[in-house]
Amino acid sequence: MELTDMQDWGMPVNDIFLSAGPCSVESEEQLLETVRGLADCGVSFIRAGIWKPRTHPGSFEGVGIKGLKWLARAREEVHLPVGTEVANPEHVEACMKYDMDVLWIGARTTANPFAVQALADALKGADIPVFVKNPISPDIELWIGAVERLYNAGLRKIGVIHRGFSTSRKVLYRNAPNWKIPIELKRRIPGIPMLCDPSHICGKAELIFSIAQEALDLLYDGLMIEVHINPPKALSDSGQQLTPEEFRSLINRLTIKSETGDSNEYRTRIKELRMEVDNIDEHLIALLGKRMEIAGKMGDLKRRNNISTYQPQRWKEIIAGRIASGSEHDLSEEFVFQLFQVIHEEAIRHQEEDKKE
C-alpha cells in the first residue's frame, strides 16, 4: 500500500503533526476565540466536530451544516487548514461544498464495513486527506479493513488516528490504549502516517500529557487533542477538553525523541542490553513451549476422565497468584492479567487438540 507522505498534503508539519480544536463546534464565537487561541500554537489543523454521534438521544448531535460556514471563515481568520468528522455521503458532500481540507471518520463509524463503503464511494477520486479512528473495539482488522477500502477508492493520503478502545475492565482511562494494536498495525501498514487523540482515550484532562508523550515516544507521526476556549460549559467531552493556554503550555513540555542515536556510547551500551533481551526472550519462548506441552498432557488427562477442558476456579487462582507475584516485579496488573490471559487461550488450544496417532 503506497501512501502520500504527509510532508506533502499541503499543510504546516513543525517538529510533529499537531490538530487541535473543540470536540464539537457550538456557535461561530465559542469556534472562533478558540481558534484565534490556536493560531501560534503550530497546529497543522484545526479539529472541530459539526455532526456528533451521540450515545442518547436528545443531547446535543451538534448544530450541522451551519459549522461548516463557521469552519471556513475560521480558516480564512487564521490561515490554517481546517477539518471535521463525518459519517455518511450526505456528510462528504457538504464538506466537499465547502472545501473543508481534512477528513476524518469516527470509531463509530469505523466498525461498520458498510457504512466505511459508503464513504469511500463518496470521496472516490478526491484529493483530500482521510484519517481513520480506531474502531471502539479492539479490531485491528476492522480498522486496517476500513483503510483498504479507503485506498481501493483511489484515496492516498490517508492516516489512522488511535483513540483507545472501549473495555469492560476497570481501567485509569476513559478508552483503554492497548498499545499493541497500533503498533501492530503500523508494522502491516509501514508508510501510514499515525496519530494519537489523548483526549478520547483519558477522558480527564490532567491525563493528556502523559498519553501524549507516550504516544510520541512510541514515534507517533502527532497528536489530535480537543481544545475548548471554556471546557466547563462545553456542551460534549467537557472533561477532557483543554483550554488554548494549558494546550500550549502542553505541547511546550512534550520531549519529541529519535529513533537511533549518534553517539558511540549509545550504541555500544544499546548493542549490549538488546543482546541481554534476545537471550531472555530465547528462554522465554522454550519455557512457553515447555508450558504448552504440559498443557497437552492435561489435555489428554482431562479426556480421559470427562473433565471439562476449562476449569474457572483453576483460572482465577492463576490471575491471582500471577498478578501478586507480577507486583513484586513491578509489572503491572493490567500487563499481567493480559500476558496470562493470552498464555491461558494458548494452553487451551494446546489441551483441545486431539492427539490421535
The other form holds:
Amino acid sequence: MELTDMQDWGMPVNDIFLSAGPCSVESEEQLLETVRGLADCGVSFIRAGIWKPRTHPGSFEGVGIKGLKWLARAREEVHLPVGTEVANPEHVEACMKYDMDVLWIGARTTANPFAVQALADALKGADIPVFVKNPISPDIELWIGAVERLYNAGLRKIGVIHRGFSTSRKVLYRNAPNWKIPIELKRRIPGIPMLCDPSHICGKAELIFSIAQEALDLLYDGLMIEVHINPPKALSDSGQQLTPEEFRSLINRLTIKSETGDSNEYRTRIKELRMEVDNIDEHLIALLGKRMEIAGKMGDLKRRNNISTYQPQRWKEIIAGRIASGSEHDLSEEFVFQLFQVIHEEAIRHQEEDKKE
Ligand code: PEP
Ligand code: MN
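Alongside the form predicted on its own that was just displayed, please also present the structure of the form predicted together with ligand PEP.
Up next: the whole complex, starting with the chain shown before.
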C-alpha cells in the first residue's frame, strides 16, 4: 500500500501525532471550554464524538448534526483541525458539508464489512484523512480489511487506531491491549500511521499514562486521548477522561523513544543481553519439544484405555498451579493463562497424533 505520510496530512505534528478532546460533544460550552484548555498542548487534531454508538438504548447517544457546527466553531477558536467518528454514509455527507478535517471509523463499525464498504463508497475520491479503529474482537483480518476497503476507494491518508479488544475474562483494563495484534498489523502494512487510544484501553484515568508510554516504547506514531472539562460529569466514558490540565501534565511526562541509538555502551550491552535471551529461547523450545513428546505418550496411553484426551480436572489444576508459580516469578496471571492455553492446545494436538510409546 502506498500511503501518504502523516507529515503531509495538513495537520500540525510535533514530536508525536496527538489527538485529544471529549468522548462526546455535550454542549457548545463544554466543547469550547475543553478545546481552550487544549489550545497550546501540541495537539494535531481535536477529537469529539457527535454520534455515539452505545451498547444499551437510552444512554446518551450524542448531540448529532448540531455538534458539527460547534466543532467548526471550536476550530475557528483554537486554529486546530477537528474530527469525529462516522458510522454511515449520512454521517460522511454531513461531515463533508461542515468541512471536517479528519474522520475515524469506530470499533463497532470496523467489525462490520457492509458498514465499512458503505463508508468507503461514500468517501470515494475524498482527500480527507481517515483513521480506522481496531474492531472490538481481536480479529486482525477485519481490521486490515477495513483499511483495504478505504484504500480501494482511492483514499491515501489512512491511519489506524489501537483501542484495545473486548474480553470475557475480567482483566485490569476495560479493553485488553493485546499488543501482538497492532504489532502484526504494522508488520503487514509497514508504512501505516498508528495511534494508540489508551483511554478506551484503560477505562480508568489513572492507568492511561503507563499504556500511553508503552505505546511510545513500541514506536507508535501518536496517541488519541479523551479530555473533558469536567470528567465526573461527562455523559459518556466519564471514568477514563482527563481534564486538560491532567492531559498537559501526562504529555509532558511521556518520553519519546527511537528505534536505534549509537552509544557504545548501549550497543555492547544490548548485544550481550540479546545473546542471553536467544540462549534461553533455545532452552524453552527444547523443553517444549520434550513436553510435547511426553504428551504424545500420554495420548497413546489414554487411547489404549479409552480415556478422554481432555481431562477437565487436571486442566483446572494445571492452570491454578502454573498461575501460582508464575506469580513467584513476576509473571502476570493473564500471561500465564494465555501461555498455557496455547501449550495445552499444542499438547492436545500431540496427544491426538497416533504415537506409540
Ligand atoms: C470513542 O472514540 O469515543 C469511541 C466510541 O471509541 P471506540 O469506537 O473505540 O469504542
Ligand atoms: Mn469514548
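Predicted model only: the values in this text are computed from it and were never measured. C-alpha atoms forming the largest set that superposes within 1.5 Å between two forms make up the rigid core. Positions refer to the first chain, counted from 1.
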| said: Please state whether H56 has a C-alpha shift of 2 Å or more between these two forms, with the rigid core used for the fit. | reply: no
